[in-house]
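Only one chain is included here, represented as structure tokens and corresponding to the form predicted alone.
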Amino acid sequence: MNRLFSFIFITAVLWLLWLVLAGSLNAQEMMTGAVVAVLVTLLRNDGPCLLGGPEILHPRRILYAILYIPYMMRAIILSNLDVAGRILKPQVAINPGIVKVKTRLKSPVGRMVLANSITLTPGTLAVDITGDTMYIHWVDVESRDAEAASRKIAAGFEKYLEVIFG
């Protein structure tokens, strides 16, 4: 019944979602958002779904998730700031370099999320992942300690995807 029920679920989601970027209510994409969905849902192989199932809709998560956009923006804002700031006075040094960054999410996904929102922010870029460590390139390493690393880098976009990802 589980699985069942795990499958309605996901085909239920990918439908809305498909409906939701076709923007429109015609029976035709009705139709092919139904079928796109039923064939991706069981396509995935039986392996670790992406949405989680319907835990990923809990209130906790889903007030996470809405905090984590303008947690995000601000830290895009402030590094732009920061690397416009190191452009317009060159006097400013900088120190480049790789750091290893150990992470404390366990969901994969949660991990890539992280990645990918270390890179949009300006002066750091994930180069690798391995495990629950991270290597990111740091326009200025402030601390080659993975732990101060951690911290600097890190350690704010995990207080809100270790809620909303586990």
Partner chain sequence: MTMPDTPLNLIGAVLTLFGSMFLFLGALGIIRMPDLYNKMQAGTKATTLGNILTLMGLGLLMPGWLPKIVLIILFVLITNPISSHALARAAHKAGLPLAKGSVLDQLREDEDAIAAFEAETQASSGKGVDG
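Having looked at the form predicted alone, could you now put up the form predicted together with its partner chain?
Left out here are the partners and the other molecules; the chain alone remains.
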């Protein structure tokens, strides 16, 4: 049941993607898109998938996913202004290092999205992950302690991602 659902769901999303990229709704385009979408879904492996299973359609998750977008946009803009400021100083202003961050997230996809979000935000870049420990390159190390670093870097995203991906 679960597998059938994710098969249909992923195929539908891929088909929609095809139609948007094709930019037309004639029968030929729709047929080709459907065939390709089914083929691609058949060829994917069974690993963690961003689209997930039926639980991804829970209203609470969708709400948090939508709220996550403006939160993320704000973080991206702030991070750019931050890095731009550092670059433009006569003496490049950095205090870099690699710190450990513990994540509360359990699902692999959630951890992937968290790592991506961390990379896109102020002065932090995910370098490696082992279990629930992430190694983050930080342009301006404010704390050497894993707890405090986790709070500063990851907690804001985890609030959302915990609901979206579990």
